[in-house]
Structure formats: structure tokens, C-alpha cells
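The form predicted on its own is given below as one chain in C-alpha cells.
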Amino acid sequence: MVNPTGPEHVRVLGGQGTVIGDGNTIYQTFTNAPASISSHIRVREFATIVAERTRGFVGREFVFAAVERLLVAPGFDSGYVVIRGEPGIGKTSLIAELVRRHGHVHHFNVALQNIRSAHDFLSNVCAQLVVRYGLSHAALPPEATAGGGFLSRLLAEAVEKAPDRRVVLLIDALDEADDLGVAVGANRLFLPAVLPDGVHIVATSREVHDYRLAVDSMDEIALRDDDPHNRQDIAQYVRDFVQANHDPMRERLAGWGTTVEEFADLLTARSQGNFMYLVAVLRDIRSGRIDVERIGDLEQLPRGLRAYYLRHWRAMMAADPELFRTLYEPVICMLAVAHEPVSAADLSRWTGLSPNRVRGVLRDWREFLNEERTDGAPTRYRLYHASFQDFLRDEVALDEYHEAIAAAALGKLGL
């Protein structure tokens, strides 16, 4: 992964818009598309994801090279490429960077935003294909989201329009897709078993026993935390972070009496190959929440992402156990069980806490949260990464929070 630098403008071939990248963000504008099509494209949600996950992007050229080799491999004229790896290893960032570089049609399954159904997927990608390749459809027919047939038809039409007769569709977090409404014998998201020649679908997934993907042609790329290429990218990410945050990081490293290279080596080992660990720990070191006065020697840094979450959770609990139990834990756990981004007012209603107190929690935990702002609507919040939700599910009994949301919903209905 290379840090994006200058602006890029890539014309959308056969479409009516432009894929625009400014180095940190990418978004697609399809200015002449009819509302009957463009209303299905999740530009706002996915542009935010691409911007977030490509900021400070480093390395990963070994993965991109592996993907490209498969896309042009003899005998693999069409099919699926599944990139698999553990949470936090950078799968979403890989897909986001491919979107930024190439403007491929794409879909992100995001359980924390409740974007995970077959309907969400089919409506979004079918609309993108129509506009991206200038296909002759004024609107999506009802059958577009009822199964994979219309998607297969559009993919075949798109190949005919593509200048190089190649179409790549990107799907992130296949494992987070919801199987509700999908027949037992069907593929996840109603993905076609057979793709037209020239069409490849590149998807990411956690390590799972069954992708629920019965297809004629598929290959896999495994992201391993101990892969030397992964470790090199981890170390480079640390170096780039120190350089980009020179003044505060120079002060922290001086306090520990260590060099940048020694620091990069130690964090590479402590991260266990996980980029989310780096995001969290480097942010805390830069802000001073982790420094020589608080942890002493650098050897005291937590080992691995779960250990980091556990350290932070217990530190917040120890600072004021009563405040944590009555304020912090209820708000954060409600976010963990919510099926979509929610407002401070929602959290206030579910927890019985005042809106001001809820907003205070959201400020104190902002590094673990994403904010979604829409003109004229309240700010909505969700957990930043599914790995923190996984941690909370293991560490805290969440049943009572599920029940509290259900009770609030029933109360709102007068039941």
C-alpha cells in the first residue's frame, strides 16, 4: 500500500459520471443518471468507508499482485477470488483501495450499519452496473432484488460494453452478509454460480468454515498475520505514522529512549500482524493516553488486539467503577447490539440516561466510534470496527441490552 498523494480523475467508461480520487477519498458521481437508478446506489455510505480506509494506506502490493495474476490467469476466464483473513488484518482497506484505484463496481457488507441483506447488495450493484457501463435500463425491475438472475444479465451486458471486455465486482465482508430471505440452496447474496466470461468477483471474508458459495470457478488468497510481506507493511505503517505525527511521537519515543526502527520492530511484534491494533495503539500513544508515565517500559504494551481492548475496558472500569457500570457500559453495549447507526436520543431512550450524559460518553469513547452526519438529521453513531463488537460479545453479557432495546420498541408501540 502506498500513501495516496496527488489528485486523480478517472473517467467512468460508458457511464455518465466520473470516479474522482483526491488521495484520501473516492466517490462516484453519476450526474445524468435518472433518480430511478441512482437512488439505489449507496454513494454516501460507501464513499465514507473508502475515504476512511484508504487514509494513510500502506503497502499491500503483494496482495494486489496476487489478485491481478488471478484475474489474467489462463483457464480462469471468469470466477470468484476470495481474500480471507482474521478481523483487523485490513480486508476492508484492501477493497477500499481497489475502489479508489480502479473505480470498480463495489459493495460493502457492514453489519454495524445493517447493510447486509441480499436486497441491499443487489439493488446497489445492479444500479452501479447500469450507470457505470451505460446499460439500457431506465429503472430496476422488481425481479432485480428477488434473485441473482437480473444481476447475471447485467454482468453479461456490462462485459459487452467494457472496452477491455473485463468487469470486476468487489464485495467486502461476505461473512457479514445476512442469509435471511435467501433460500437454503442459494448462494449468499444470490451470487451467480456461473459468471459470464470476462467477469470476476473479488470478495473478502473472515476465516469461516463455509462461505455459502457454491460456484463453478473460485480461487483464494489467504492473508496471514505472520506473512513476511504483512509484517513489512505493518512496520512501514508505524514508520509513516511517526513521520506524519513527528512532534508528539518524537516526544513519546524520547521518553522511552527508543529509535523509530526499534519502535517499529516492537509494535510489529505486539500487533500480531493486525492493522486495527496499530490504529488503536498509535492513536493512544500520540494523544498521550499511552506514554512512559502510564505504562513504564514499552514491553508493557498489550499483545494483540483483544488484549488492547481488554486493557482499555478495564482501565476505564478501574478509574470509576460506579460511573463505568451506570454510564459507560450501558451506552457502549447498546451500540454493540444495535443493528444500525443510532442517535444520542435513541441511546438516551434505551438506557434511561439523559441526552447530555449520553453525549458525554460518546465524546469519551469517540476513538471507538464512527459518526454519520446528514444534513437536517441528528448525528448517528456506531462502533468503528466489528472486532470491538466481538470483544464486547465475549467480555460482557449482552442479552440484557438486546432486551432493553426490544422493550423500548414495544413501549413505543404502546404494547
Ligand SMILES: Nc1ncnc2c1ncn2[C@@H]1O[C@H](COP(=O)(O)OP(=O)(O)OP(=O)(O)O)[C@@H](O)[C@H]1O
Given for the second form:
Amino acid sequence: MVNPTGPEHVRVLGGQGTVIGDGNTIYQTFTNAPASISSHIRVREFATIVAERTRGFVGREFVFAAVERLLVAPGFDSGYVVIRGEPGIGKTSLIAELVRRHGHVHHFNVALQNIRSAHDFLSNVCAQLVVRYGLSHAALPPEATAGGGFLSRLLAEAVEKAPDRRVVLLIDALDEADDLGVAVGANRLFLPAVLPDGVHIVATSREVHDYRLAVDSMDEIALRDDDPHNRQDIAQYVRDFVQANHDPMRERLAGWGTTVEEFADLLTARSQGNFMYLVAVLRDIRSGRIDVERIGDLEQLPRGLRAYYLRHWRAMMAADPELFRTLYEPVICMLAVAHEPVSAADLSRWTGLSPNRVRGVLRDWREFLNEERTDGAPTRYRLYHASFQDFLRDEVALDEYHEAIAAAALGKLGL
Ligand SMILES: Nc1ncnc2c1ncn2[C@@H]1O[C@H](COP(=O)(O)OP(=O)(O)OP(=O)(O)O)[C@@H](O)[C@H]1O
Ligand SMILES: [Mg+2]
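Follow the form predicted on its own with the form predicted together with the ligand, if you could.
Now the complete complex, all chains and molecules, led by this one.
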């Protein structure tokens, strides 16, 4: 799943007037803002996420309707709506689609991209609010990122300026945010305990024990894998995929002697309601990595996302154990422990492998990676999805890779 959208793509969205969704002019507005404000806005990263996660977006009307109901519910004039769900069920995609449709002010916490601090959040969101609602602040004051006070003030000012006196702020992945520098007892990301009337914050989180949010007014939506609506969306995604990839998929389905409907039913069950599973397995079926010759009966498809990762990991190991041990495993595991996107040169230094060999691994594993291209800088790589990092953490001992990165960093410092 190499992400082809580099800065060129973002420039198209930001600078040349392409509108993302109905009435969404947020990206154009940001590029016209003064640098003292716009430098804080993470337009490039976020436009890329939105474009990538909404391509081929399916369904979710039941969630959008539930959110909309809550936003106009009597007695809920302001407050938080938290959407909870397991890894890979589609929370980031949901927020991305809401951004695309409505252009609300937004922030994505992305641990693999090292966007996870309260500082990242506050500077980005405060700057977006100033630009979006034309608030009179020429720059962000230092206190903007030191606590939630300035954000509260901007939200109140934004409501005054909003034509319908309503402001919605979208935040993805509270669970990926860290609490470094956030006072004990304060909310995650310094989120205000009380929101001004007319302000709603719609946030997502994995099912974690505690996402550190003590607020006056909150409602939750659970995105459940076994919800019939979720299963319907999953089945629709399979049907759409078969139609969009008609030739290779017809061949595979004929090999298994199955119809589109039977195939959609089986995959829905095997995915256990998980979109990430579908994306990965359908991609492998389309490419022929999974077909009747290789796995036999369709019944042999993995059950759930973790089983898919495990099978893929073991298949790559079995295909060439030496290559796997000396090249694949070190490079992929380094990516799993890196705290941010890294270049092939970094990976080469940490693993002691030649840059060419590292590039070969990156090519062979490209579906599991995300590429970031920036003008004039080397391409940087990260794992595509946090669920793969979770799998590696549980399946492979990663300690030695942490140590290798630490040792390389110390070497660089000359210690
Ligand atoms: N409604 C949808 N339509 C089409 N594709 C989707 C949909 N929802 C999710 N996907 C795809 O499924 C994959 C996983 O989705 P996503 O990253 O949104 O999951 P997540 O719940 O945010 O996971 P995590 O908790 O690990 O962050 C992505 O590749 C995404 O593009
Ligand atoms: Mg996510």
C-alpha cells in the first residue's frame, strides 16, 4: 500500500483550487494564510491521509447518522462524541471521510508518523481555527501549546463567527496521542473539560482502558465488528472490489468455483468485521498471492487480521529462510521500532546492510509500507498500519532492534 501521494498531489489539493467534498475549501484557505499561522498547520500530512483513506470509501452511513443525531440532540449543546472500535475497523477512514465531506477543523494523531504530542495537536488545531474562522490573531502566542486555555478561547470565538453557530472539531486516535508534557490530571492533548455552547469534538479511539478524558459532557458510539451494519459495509466493499477488479477477480473466483455473493459472505465472516483484513486479503487475491493453487479451498483463508499477518510472515520466512533472517526481518523490525518515518540510508546504517539490499526489501514489502516523498529530501518509509506493528511487537522479539537504533544514535553523537 505504497502511498503515491507526495507533495505534488498535496499541492494540487491545496493550491490549485480543487475542492475536496461539498463546500470544503479548507485546504485552499490554509495555503492563503500568513506564514506565522499556516506554518503550524499540518496540511501536507493530513491532506495525504484524507486522500488515501477515502479512496474507495464504502458505507458508514449508520455512523454518520448517529453522529449527526448526537450533534443536534436536545441537552447536548456542546460536548464530546467518542467513536470507539478495534484496530483496523475503519476509525481513521471515518474521520477522513468526515473531513472530506464537511471540511471540519481536524487533527490526526499518527504514532507511526510521530504526530502524537499535545503540542502537535494544539498548534495545528489553533492555527486551523484562526484561519478557518478568520479570527483576529496574527500569530499563535506561546501559551497556545502550553495548555487548553487558548484553544477554549478560540473555540468560543469561532462559534461567534460560524454562520450556524456550530463548530465541529475532528480528532483521530486519542489512543495514539502521548501524555508527555501534559500535566497529571489534565485531559489527553489538554482537551478542555468544558466546551463552549455550539462546539462538539468528535474523536476516535481504540478500545483502551482509559483515554484520559474527564469532561462534563460526552457520548460514545461503539463501532462493533459484529454490528450487522458493519457487516453490510464489509460485504459491499468486497462486491465493489470484485467489480472494480473484474478480470483478475473473475479468474480467482472461477478457480474456487464460487459466486460473488458466496465470496462476499465468506470474506465478511473471515474478516471478523475488520476492514484492514479485507484490504490486505483482497489485494493478495487480486495479485494471485492467494489463489486456488496456493491455498486450495477458500475455507483455508485466514481467520481475522492477526491470522493473516501471521500467515504472511511465515510464508515469507518459509519461501527463503536465509533471505528472511538476514534481510527481511531486520529491515521490517527496524521499521516497527522506529518512532517516525525513516530513509533507506537510516535503515542501512542501523542494520549494517547495504542501501541497495535495503531498497530491495522495501520493494518486496511495499504493500505493508507507506512512502513519504518530499521535494529535495530522501524518500522516507514507515509501516502502513499500526495493526502490523502490534503484530510484530507480539510475534517477534523487538528488543534487539530498539537497542540497535539506540546504539546507532549514540554512535552518531560520538559517545
Ligand atoms: N469504510 C471504508 N471503506 C473503504 N475502506 C475502508 C473503510 N474503512 C476502512 N477502510 C480501509 O481499511 C484499512 C483500515 O482502516 P483504518 O486505518 O481507518 O482503521 P482504524 O480503525 O483507524 O485502525 P487503527 O485503530 O489501527 O488506527 C485502511 O486501509 C482503510 O483504507
Ligand atoms: Mg486509525
